[in-house]
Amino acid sequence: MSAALPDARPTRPARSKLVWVAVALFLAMTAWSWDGIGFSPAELVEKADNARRIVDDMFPVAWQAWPVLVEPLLETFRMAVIGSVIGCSLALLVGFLASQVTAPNGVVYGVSKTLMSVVRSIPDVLYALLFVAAVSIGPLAGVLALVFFNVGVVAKLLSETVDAVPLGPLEAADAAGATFVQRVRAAVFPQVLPNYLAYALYTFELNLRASVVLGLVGAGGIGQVLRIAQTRYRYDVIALIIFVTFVIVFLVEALSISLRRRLS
């Protein structure tokens, strides 16, 4: 029996040339652009210098400097809390509008899923800015800038889900005779919420993070201390800065992450 059957293994498929075309792309556009912003290693060394006399100038951590910090911290959450809860409710009607399975016709489905696409285009830092120009110096346009951010990014990912929900509860909404609102309320809704409040919770975490870097362009928060502290020189307080946000975004993103798998 075993002469009768040969023991051949089949023919490895032949790998496609575009595998190569791909890696040689890459190779070049790699090479293109490590020429053309003159990215050189060696300059990291030579400057290492100025790296270390500015770690040098972060310690002692002025620890002292701590009560200034409060009300800055508190206004960072804030801003991250309003523009998150804004954000993500104007994103949940967003979300269902740039679905197929949800939207009530091929234009609306067209219109929003422009709309996201161009709103997520947009970095958060350069909606501060004109936000900054439109409304002055504060929270305010950092609040703005994280809706508009938090519009994007949530109303993707909630379309997306909804584009993959079971259409049997949606079938026989519209069985029923089921209203726009009423399809959505009762067959989709409760399908995707825990995958919506966990989208909510990420970006909240997101919100936080960005709101210290939106300060830095005059959008309030922490952020404007830490551009006041640059501009001084102030890198023991620089450290401190940077050591009380890490706890704090550390601490949050360990709560979201808990309440995310709980969800999930």
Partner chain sequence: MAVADLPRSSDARPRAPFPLARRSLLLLLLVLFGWAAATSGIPVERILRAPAGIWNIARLMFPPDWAYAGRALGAMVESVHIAWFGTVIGAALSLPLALLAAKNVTGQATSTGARQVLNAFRAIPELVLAVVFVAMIGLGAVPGALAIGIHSIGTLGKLASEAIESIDRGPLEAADAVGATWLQKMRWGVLPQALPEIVAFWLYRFEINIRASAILGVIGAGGVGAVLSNTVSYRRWDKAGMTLIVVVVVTLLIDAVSGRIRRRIISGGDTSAEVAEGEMVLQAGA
Contents of the next structure:
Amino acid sequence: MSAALPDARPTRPARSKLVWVAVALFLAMTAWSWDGIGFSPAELVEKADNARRIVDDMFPVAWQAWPVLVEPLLETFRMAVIGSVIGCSLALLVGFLASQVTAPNGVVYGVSKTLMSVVRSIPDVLYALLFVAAVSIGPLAGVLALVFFNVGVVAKLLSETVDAVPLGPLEAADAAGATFVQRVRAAVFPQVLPNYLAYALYTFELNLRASVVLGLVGAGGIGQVLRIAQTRYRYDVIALIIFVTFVIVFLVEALSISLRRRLS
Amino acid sequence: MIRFEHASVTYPGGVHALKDVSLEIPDGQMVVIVGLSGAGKSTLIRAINGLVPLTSGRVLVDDEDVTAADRKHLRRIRSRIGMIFQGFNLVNRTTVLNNVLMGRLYHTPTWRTILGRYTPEQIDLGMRSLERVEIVEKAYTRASNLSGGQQQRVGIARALAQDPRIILADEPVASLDPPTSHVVMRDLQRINRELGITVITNLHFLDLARQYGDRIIGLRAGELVFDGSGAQVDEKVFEDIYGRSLTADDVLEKRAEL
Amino acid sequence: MAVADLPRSSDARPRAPFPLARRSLLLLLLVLFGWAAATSGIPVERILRAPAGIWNIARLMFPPDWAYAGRALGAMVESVHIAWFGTVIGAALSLPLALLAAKNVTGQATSTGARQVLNAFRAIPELVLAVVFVAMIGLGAVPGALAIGIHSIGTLGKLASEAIESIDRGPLEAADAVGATWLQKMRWGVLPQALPEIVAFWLYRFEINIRASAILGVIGAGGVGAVLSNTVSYRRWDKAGMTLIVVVVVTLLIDAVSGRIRRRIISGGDTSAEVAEGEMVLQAGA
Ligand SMILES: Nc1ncnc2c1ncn2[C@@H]1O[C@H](COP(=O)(O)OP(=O)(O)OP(=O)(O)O)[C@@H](O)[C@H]1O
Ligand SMILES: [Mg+2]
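What would you give as the form predicted together with its partner chain, now that the form predicted on its own is on the page?
Now the full complex is given, and it begins with the chain already shown.
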């Protein structure tokens, strides 16, 4: 046997050690949260009967209740439209301010970026909860919640798109004597417009789904009916709401996919 | 007229890209700058419109001090200097005409830019510029749908739309094939001859420089090592500029044959 | 001679095409918005009073009740647990569906079917699911985690199936050549290639699920939402403010850590992975 042979064999790369650390971390986190939420398969099995009863209650679906849903549904749709339009418009401004490419200076960049992250870290329903307290129950609170939520989502996606834009056209605008705003509008905006529109459509879908539940905390829309159905144990009505949500989300998604295909 | 007075540029990294350069370019000249990669050609050209600020010395354009100009003043100076880039620097996702009209930004109120509504006069000027480079039929095509040569002509039209006194071209043909390179260089030459616009071009290839330049400026390591006509550039001058003898890489036609 | 004085050299100038698609889209948007605004029934004076109302509450929240930090943090940790456990459930259940939904693993027909199943999971908001699960198994964090898990199956499955579809076919053919079984092929031919990307999606979903789990409490499905809901309904604004701060800080911390790991997994620390997030969002839909 040649003595040189073992030397030629590579040792296993150190990377695998990292993988084991990751696996250990994963298991630890899972065990911790298992314990934290008090998860118990045995208990779930015990509840199976009750679960079956709820499912039984859901059928037959309360189709006859649909007239009750029409107005709240329209309200949901209106909230999504208004929230999307206002939120995405504001996000256009914030998105540009929060990119290093288009921010007027480092301070504005830092402040907008931080503000954006903070706004994004609060979920839609928590906004609704606060706005219901601030402006009272109704769709206005819902719209405000959606606006904040959208600014967070769209501005982040937009600013990251702007960060990656080719810089050549900006230089060309500078060389032609453009002002700061002109440079953003003429050299950057056209480059990110298709992405921006796609993000806006995406948030409209998100909004529609969000505005289904905002009513749970009193912010208008079909969620209010959901809340009432919940307190009266009308699972057949909840089943109807689930069905209706299904249909709307599928319809809007189909529409959004076809629009997006045209955009690109 | 453009005047460099003891102009030096030191980049933040400590590179001395331009060392005490003094020179004068009268109106209407066709000037070609040659030199090795890293010699400071781009730096010299960009100093003229203030894209690269000087660390010492002065640059004057029509007796206005670019070095001392504030933002507003600098924009006014820049509005009279068109610029053409190696990578074309077009906005791919919009029309050719919109790209050309970027040359009118200085003369367009900001609200019009925001709405994207240009006046008929502006559009007419944009169209004339496109006609000059014979590509007007593409006015409403998306810039990304053009070939490299066509894109560079749009770049030239954008510079023309500024109605400039000077055009700076930083390696305008480095991304193009030889026949297209000649088309673009001829366009620049015609602009210089017919419109009397001063044209300053960086070129990598010596034969192109000799063919199109009325005057050739040689840079080496940030220093001015040659300033004269194309006919004066012989083997010795070449070695001064490039620090070695001529090879096939330095001429366009030889490369094309390879 | 100036450019403006040049003669018009030709009649070849094209006419500006009418931007039909753009105009009709804009019009549609305006009409929709106009209709929504006109029929919303939101009184104008209420809109005008809104900024003052919001300002008033924001002012009452600060300074926050620092003594409440422990309580809020405890609830937020429960939200994190819910998000993690929910993501794990979603990830585990989505993998088999993702394999079925990948065209290169199964076929066109199975893939289309599996995709519709994934879409169905995505369509129902987690809060609606949580309402049902709370009814089934009672108040608490477990129904919340289940709701998040079930809802996550949709997006995770879709993204994973697309990652699987974009793998290199070579190893699969090699596995066929040595006579591997279907399961072996998946384990050695498919997963190793797609797994880094898929794990990154899991982490990304975890970040989203943190936000989702923070709201579950408003219907009694555990976590920090209940605390915020209570402090708000008892008008304890200083406590609500503290809770909000905890939500923001913990969420941002997890975003930062998870985002860094994600980038590391996908591109070895390259920041270009940031943009991939936009792409990812567009691929997967909402
Ligand atoms: N922004 C910058 N920061 C730091 N150093 C720079 C910068 N731009 C250029 N340099 C350096 O300055 C020197 C001159 O650069 P310049 O771009 O002017 O050369 P060039 O002659 O145009 O070269 P090339 O033919 O490669 O375009 C080079 O050494 C380059 O590395
Ligand atoms: Mg250069």
